[in-house]
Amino acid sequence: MEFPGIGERVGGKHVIRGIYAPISTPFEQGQVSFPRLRGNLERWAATRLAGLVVLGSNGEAVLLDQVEKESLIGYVREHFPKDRPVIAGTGCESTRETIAFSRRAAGLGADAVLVITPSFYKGSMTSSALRRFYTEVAEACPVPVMLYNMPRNTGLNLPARVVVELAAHPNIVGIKDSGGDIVQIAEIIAGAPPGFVVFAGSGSFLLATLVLGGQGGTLALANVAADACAQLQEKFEGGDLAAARRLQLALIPLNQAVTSRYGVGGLKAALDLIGYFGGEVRPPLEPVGEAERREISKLLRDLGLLPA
């Protein structure tokens, strides 16, 4: 199999492309397992994934202490397969650590770092805040930068003309957009220069992103149904579009499921209902109840992802 992955450069930027997993965490007695993450890392390396991202939204960063943080992406970066990336997510209040934090990573072998919206203080992130923070970042990093827009986990927004303004920096290569809003994910492709890579951030609204020029997406989803997902790009590039778009809806239910419904409870359940290790979630979260796992396992009965 071949696997898109970080090097090709257009516009003089890296490009960053296919169907990424932002990968669970699996803990036992409260611990991160690694045990467990290996198995699953075996698991994610014979699917149709370009790579993962470590320390995302579905990965319970903020859950995380620093020392599990960087022993995650050394681990990672050190049992997947060494042709395909791995994106640490790096993102934090201050300018200062998201830098020092990038470092790190980039030192322990991520080829890139995902960078998400600083939202403590939101009332003044203006966008020239914004601008300032990316820049400064990008400019101190040693690995290529994505911006990463989560609204619904931040409460901010990064602007359609701030993504366009900094993609024109030679070290941000593209962003993960998981708000959803089509409208601002055209505008961004329509305005960032060539390279620019644009993800969607969910599976709800792949297919629309890759219609609209992105590259390709960053996914919880990607956790559970990896070949499905690749298989939805490969087929649209391919130019049929009618079994991308089937595929698409046929996707949307579990999707809902792992995220937006469930959270990552849902995805750890859906994970341990696969033969993959999900596990505990971290406190405070919780996990899903019984009738939650029923609804999860029809859902991935339904898809072919569990014998009928």
Given for the second form:
There are 4 protein chains.
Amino acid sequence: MEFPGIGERVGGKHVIRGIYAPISTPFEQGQVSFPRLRGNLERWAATRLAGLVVLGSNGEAVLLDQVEKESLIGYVREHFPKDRPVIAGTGCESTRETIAFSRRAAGLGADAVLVITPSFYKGSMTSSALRRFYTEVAEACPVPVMLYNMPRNTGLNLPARVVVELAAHPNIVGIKDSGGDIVQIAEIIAGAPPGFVVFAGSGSFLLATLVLGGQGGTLALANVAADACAQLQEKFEGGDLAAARRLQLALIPLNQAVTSRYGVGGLKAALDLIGYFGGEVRPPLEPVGEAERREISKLLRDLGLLPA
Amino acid sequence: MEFPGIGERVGGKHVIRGIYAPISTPFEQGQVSFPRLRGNLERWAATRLAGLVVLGSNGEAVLLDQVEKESLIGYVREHFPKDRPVIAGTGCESTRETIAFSRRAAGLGADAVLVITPSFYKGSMTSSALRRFYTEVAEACPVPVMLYNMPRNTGLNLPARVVVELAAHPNIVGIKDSGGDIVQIAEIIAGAPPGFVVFAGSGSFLLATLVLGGQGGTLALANVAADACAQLQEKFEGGDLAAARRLQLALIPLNQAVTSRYGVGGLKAALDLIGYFGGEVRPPLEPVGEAERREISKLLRDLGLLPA
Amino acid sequence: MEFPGIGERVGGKHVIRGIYAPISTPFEQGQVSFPRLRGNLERWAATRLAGLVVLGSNGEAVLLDQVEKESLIGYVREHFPKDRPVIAGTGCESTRETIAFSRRAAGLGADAVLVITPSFYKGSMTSSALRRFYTEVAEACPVPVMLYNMPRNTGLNLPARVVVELAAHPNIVGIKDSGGDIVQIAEIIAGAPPGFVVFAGSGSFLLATLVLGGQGGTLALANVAADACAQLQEKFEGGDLAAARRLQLALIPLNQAVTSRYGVGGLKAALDLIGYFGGEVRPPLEPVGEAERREISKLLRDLGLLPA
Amino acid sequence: MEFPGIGERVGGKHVIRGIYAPISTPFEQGQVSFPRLRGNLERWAATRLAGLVVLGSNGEAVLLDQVEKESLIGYVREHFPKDRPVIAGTGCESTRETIAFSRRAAGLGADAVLVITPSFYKGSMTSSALRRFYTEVAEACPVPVMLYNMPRNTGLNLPARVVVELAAHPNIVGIKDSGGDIVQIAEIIAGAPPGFVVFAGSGSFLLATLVLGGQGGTLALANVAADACAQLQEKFEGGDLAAARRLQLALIPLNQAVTSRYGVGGLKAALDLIGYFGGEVRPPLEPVGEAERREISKLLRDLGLLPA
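Mind pulling up the form predicted in complex with another copy of the chain next to the form predicted on its own we just looked at?
Up next: the whole complex, starting with the chain shown before.
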């Protein structure tokens, strides 16, 4: 197997691959702090991250107002190297608001948009409704669209069959699948056209996604361990399976801590510990306690991300 | 058992009781139609509804933009009889946006606010986080707050223990529980202070809620069958259990059709059929098909809401 | 509404109504203790229990071998008043074993059998499979069959529509529904022929079941609070709703403790505390600890079942 | 990475690795057919299967009586090559019955036993209860014990942390994990001592399990596609990832058809189609219909298991 470099195009589609960080949003005294963000962006730029996602779940997007959201897209695109994509999370509950926001995001410089499934009306989000939603968004959006399946937060799964159908649309370029159902990920890869990007949505199943044909991941973990994630992918693609596996098994405990176990508060604590700016979470989210912080600190040390 | 009349106060708290309709939002050509809304409001005013909820789940609140939401609150309060409460749904994902919107709603005339649980970060919505969220909202809100538990849409249950604790707050006056777990409803009633309002959140478990001590319901079904719902409660409270039961069993099929089975599209079809304005749903919601419309029509006829 | 007395027949069907206890199975040194059982049976006979269920979930039926099971049926029927029904739990995973065991149970004197849904092959237990299963059992069984829906243990719900269809079978006389979905219970009552018995499967939703038309309950709680449960039903049927509600709300904490919260171990601890024989649980079940025992003791005192 | 051959010992533990088939149980006119079984065993012996599991979920174990079960263990061990392990499924709800049956199975020649989690009392199956259950079984069982996690059927997950603790027991040699949670599989591999066997429990996540360090699988799919499964593992272990991935993606549709989609009936139809004896399912299971059979036939042809 050979792998294209980041940014190359294959079969006419823009190639998104490698490790993306869905970046944390820094707050100070309740407000978005752009100076703090700038410091973080400089640090992320110094890693092997292939790109960033702004306004993802880990970015507390649903807790931001519209002005904050649009400012963030513009600011991040402005202050991150131009040769690395910035993808904006633009999914809303209504089709029309998703379209309007996706267009604004494109205008603000987003290279692509990541669109989470609408989910409040779970019972009505049939395959037909989801197909129509994404098709209408893709038709109207001037930049490529990436599907975003996040059942843990939405309570809704985007079925593999629907993804495969949508993958035929020329402006739907990939999916971030955070569900972690590796069989579903395999079914998408098996059914979608070559070049359709399948990204692991969590660092804990990055290797499993890669072995089945995925091209990378958008990983909360990459906020704090970008190079280790990138190395995992490089080792795998370079044929050093044993090293890739060792990295994967080693990264899971920290990944679980900054995602499902301690959530955004855990991620921000980890950022603070390694010298980035993590800072406050926005209520109703709560910060982690001292015990959790110590556990995260230990996990960071175990990985060599903090001095022992 | 004696029951206070609608609008009376008991123990210093405003008494909310009886049947409320979480009203449907009429759209024409994609826009909110205030003339159509006015027609519906006049019809609802002619029923025995005790009050209305604007911007509930059935009102497609999550599909509306902020301008539409605020216009709707003002318009509904303006055009519905002053002696009947209008409650506004104001729950957002962030505490600060919920507070800001609740204050605006109060300024626009809402008699109380109905605040759904924040739910995107399910894993972080611990009892502690939920308690803090609702307490902060209640402290900041100039009108009474009603809790709103809607697990089917949010994927999150507001535990009975948390509700009981929050019920002690002077500005938290009740709960709309749409979960339908009758044991949880009983636990809330058993633990909350007298006067705390427990409302069935769906017409299918109204009688069960009443027998355990609930004071009414906020029922999608009441959009189309307000008087039958009010009659069920009157028969129950008047001691005619057999009649209340007959009504309850008879109402379930229509209730299920306009809620879990066919959703907002089903409710709007039913409104159209009985001479209200139902109209379009806003995408990604989809209208019901012809077969579903016929089934709903039959259910309405079975209840005498349409001529046989 | 009028209610037939226990044991009467209505419309040709045997009338099962009132409060049944799914009795606990006493072990000493790992073996079923028939002397201990006899002591308990004498105590239960002195209550207002309408009948017993032997080999229910609370009787640790799945932990018993076939010889123990058959001995228990015979022994309980022999040592409990003849005018009160003894129902035997006979559901197995295979149709043929369920039929064989139901026949044996009838031969041992069981007045009816209670047949839990087969559930290991959940994905294959379609409505068609469940309908066929129960129909074949009912055809082959010489005594009346009661359906048993227990989703918490089986992970499977017996849909209301299937129950309604099965209710037409002359040898299927009722259902014990432990799921607690009060809407489903209402749908069964609405759809089944008059005389079809709908029993609450847990003491926490007995009143809600009665108000919708149920005829009683098979309640773990009735092992330890038989008279309070019977009184709840009597108050309800006598029109004293306020008293019935007070009892219902008062019984819920103990009910939850001896069912979902502490399971069979909690039930046995409660039996020991009130002077019945509870004794050991059979592994892999574990006994409750001292803290749980104290909590159960307090709950029993709160209800007047233990001296304060 | 190097891999020991089947049957070798590493670190004092018997090495179970490669592809095992949890074999189908043939019935004719409702009875187990040993002649039909013998025919199948001869065919399986001609494949690259590393061993067999008798009395697994796919063997309809819960639908067999005790005499049938013991006869099957003895017969299969007798008629399958001695150098390939036969593992018997012996898990029951009670600890004592599981121990008794495991001892009998060992006496009948089983090389190891596969013990599913007891699950009827889900709420009581705490980590403590599960740890004690498996420890007591392992202590009493004369042959090695393999854990069996099957959440889809049991409604219960055996937590990774408990598996890791149990993996330290000298007589607990591995786990068949059918849950498909690849992160849990990784956590088990990361935490268990080297040599602890982690088997994929379904053909759809065999490759993902292998890349994380698993040693093979016990796969319903291996009843009908043993050599393709073995080839997948060989290609992976030989470093030909592209070929392993192609096989994995190709096998998923058939795997899903003979497991979650059509269950045991689907598996038996597939066996019939490829010239093994599938035959009847035992009620309440139902055979697949003609449309399903045609779909399975197409899937077999797509894989070259049937002539095109």
